[in-house]
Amino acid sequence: MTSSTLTRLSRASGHGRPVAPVRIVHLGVGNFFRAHQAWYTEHAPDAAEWGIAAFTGRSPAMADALRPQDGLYTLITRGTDGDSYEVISSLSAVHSSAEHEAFLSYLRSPGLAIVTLTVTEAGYLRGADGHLDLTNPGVVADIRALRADPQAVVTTTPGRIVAGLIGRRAAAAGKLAIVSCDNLSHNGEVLATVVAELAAEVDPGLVGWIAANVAFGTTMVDRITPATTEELKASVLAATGTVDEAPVPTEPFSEWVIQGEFPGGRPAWDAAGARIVDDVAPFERRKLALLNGSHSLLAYAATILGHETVADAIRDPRCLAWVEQWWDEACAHIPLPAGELAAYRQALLDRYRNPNIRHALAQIASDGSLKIAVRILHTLRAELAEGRIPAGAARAVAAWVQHLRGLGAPVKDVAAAQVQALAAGTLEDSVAAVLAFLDADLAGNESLRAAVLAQAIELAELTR
């Protein structure tokens, strides 16, 4: 293959579909969005009617990479039997976050039906009470700017949405769905709250208009999407003869569960595999407990054994048995059919065993102070309420205790100083302190303290 035979990925070179009319605006052009929502839109049978205008976060780098490619990119699906390559055409336009007038223009259009977001949990700017942090400097600046000029440039996610809705109301452009696709429980409710609270600070009359004209959707999303590397760019070139500066690697598995109304319509995402449900909560619980909970268990316990990736760990019979025990406990408290839970467990094992997806346990281990409570405690409390001391849940807590005491993956936590202080003193002291940090009532349960201590001792002995 010579340089003369190579082409840059672009529609002019015959790649992808023609540009579809923009009916969706998306905030956050990361790899996950491009492997997930953009992929579902690409595979909807009415994809030709639903183009996406995507806006980057603070860095314009992805817009700079995708614009010369007309928004096209290669999705690399990394299965156990090798890689497959697909050009995704659903991005009709890509903008940097600085292009505020372009964003407002889309929101003023009657043809726009949906705004979606992948801005990470931090992008919602909530305070400790779950409400909009009105002391955040960005929030303060956006409120001040929008009070002075509804078309002013703003920088926060709630501020941008409020600015867009002010413009949409002024243009009488009609109703709209706004759908969070972030890995955040009750994400639609969270987004609705921070948007309404910022709107109330800017223009109290806007709050009622939003309630009457905007439907906030809640979703559960799942697809492992590693970072793009130069090696992956080279693999696209070798496999397709095409230069692509922004390919996306992902796993074969994908899931999207959607709750909410779409007053302006939506792509036939369900025909592409998405599930439209009345209540997303059971699916959130299933993912948090079975996928995220087992990930945390492996991140702390399997790294004590020296394993570095999920695929490494799940091949170890001891780790597999720990995961299965945890799943047995968790499934007893997830309100979904047993057959569906069994199928999901098998799908997780297939995903974990995929050697082409390198999911580092040390990365999963970060920020345990935020993760353990939402991933493990629901099952732990439910088991205790039924009179059982759950060995799987106790092991997960014990493994975190030993992690804080220096075993396994290194501690990287937003509250590192606070949680590492819990590990001081004897192991028995550490167990009591960690349980009290998680829930004061748990620390008072002598049987649970003894079970966690026994598991912590057993894990430490595995290093000898």
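For clarity, a rigid core is taken as the largest C-alpha set superposing within 1.5 Å between two forms. No experiment lies behind these values; they were computed from the predicted model shown. Numbering follows the first chain given and starts at 1. First, how it differs from the form predicted together with D-mannonic acid.
- In a rigid-core overlay of the protein, residue 171 has its C-alpha displaced by under 2 Å between the two forms.
- Once the rigid core is used as the reference frame, the Cα position of residue 39 differs between the two forms by less than 2 Å.
- Between-form comparison between the two forms gives a rotation of 18° for the smaller rigid part, taken against the larger part from C-alpha superpositions.
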Second form
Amino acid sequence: MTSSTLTRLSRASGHGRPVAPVRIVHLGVGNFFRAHQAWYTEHAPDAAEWGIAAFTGRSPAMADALRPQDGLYTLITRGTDGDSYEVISSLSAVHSSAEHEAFLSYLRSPGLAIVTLTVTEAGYLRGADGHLDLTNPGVVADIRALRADPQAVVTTTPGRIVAGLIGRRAAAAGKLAIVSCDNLSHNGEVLATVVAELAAEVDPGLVGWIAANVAFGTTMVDRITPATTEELKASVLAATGTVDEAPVPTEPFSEWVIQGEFPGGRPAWDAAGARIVDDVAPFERRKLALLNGSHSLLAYAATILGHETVADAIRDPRCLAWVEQWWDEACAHIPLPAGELAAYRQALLDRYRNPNIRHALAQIASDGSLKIAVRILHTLRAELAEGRIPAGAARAVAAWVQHLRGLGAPVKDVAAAQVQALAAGTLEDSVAAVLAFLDADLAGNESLRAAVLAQAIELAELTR
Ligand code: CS2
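Would you mind giving the form predicted together with D-mannonic acid, to go alongside the form predicted on its own above?
Next comes the full complex, and the chain you just saw is listed first.
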């Protein structure tokens, strides 16, 4: 193919659907969102009425890549038996986070019905007590800026949402649903809390307006979505003849369970496979413990053995046994029928074994300071409460300790300096310090400390 015959993805060249009116604003236009919510929206029968304006996180790179191709991109679904390619058209506009005025003007529009978020665990800026961290410099700066001028540029997620809601209230633009799609327990409640707490600092009157006009939705999201590689771009070109600077690889499996009200309506996501439920909690628990928990276990423990991807790790019988042990412990505390849990575990193994999904363990290893608590501690505490010292959960914590001490995947963490300091000193000291960081009560449990230490020693021996 010569360069003159190459076309870049664009609506003018006949790719994708016509631009739909913006009725959803999304914060955090990463690969996961593009493989998940944007795909559900694409497949909703009323997709033509529901365009998404998506904003990047701090880096504008995704907006720079998507804008020249009109927000279009190729989703490559990688099954065990091969790839399929689909152009996704549900992004009607893409902005960098710096385009704050554009964000405010969407929020002031009565046509806007929903704000969704994938800002990662780190975006919620909670302190150790679960409340908004009022000492975070970004939070402090946003509160100061909004007190002086509600239209001032703000940078944190809670700050941006509060700024948008001030604008929406002033414009009398109507009720709104705000829906978190991050891997946190009770993600809607977490978001509602940090937003209300920041609002209270800026304008106490706003808190009541939010309570009356904003419905915070809670969701469980699931689709394994690795990073985009140059090789992938080349494969899109070879398969479709189209230049795409931002394709997304994903797996065939996808799940979205949604709890909440949508006062301004929503796309018929349920017709595209999403489940609308009264209580998302059991689904969330199942996914965070079984999928994300085993992911984190492998990210720290299997990289000590030299594995690079989930598929490599799960083929190693030692790693498989670790995962099964963790799952046995976790399943005892998930309120779903045993048959359903067994089927979910089998499906997870099939997903992990998919040889066409190269999901890097080093990517999953990031931000353990936030992920371990969400993914491992519920099971750990529940097992302790029943008088057991769970070896699988202890191994996950031990592997994180060893990761912080330099074994396995490199440390990349929003709190890197703080958590790496915990890993200094003797192994015994760092086990105690890491447990105390996770939960002071855990550090006081001598049998647990001994179990984590024993697992940490065993993991280190595997490198010899
Ligand atoms: C992973 C998740 O990177 C990680 O921490 O555990 O991104 C995981 O792949 C998704 O939650 C799957 O739905």
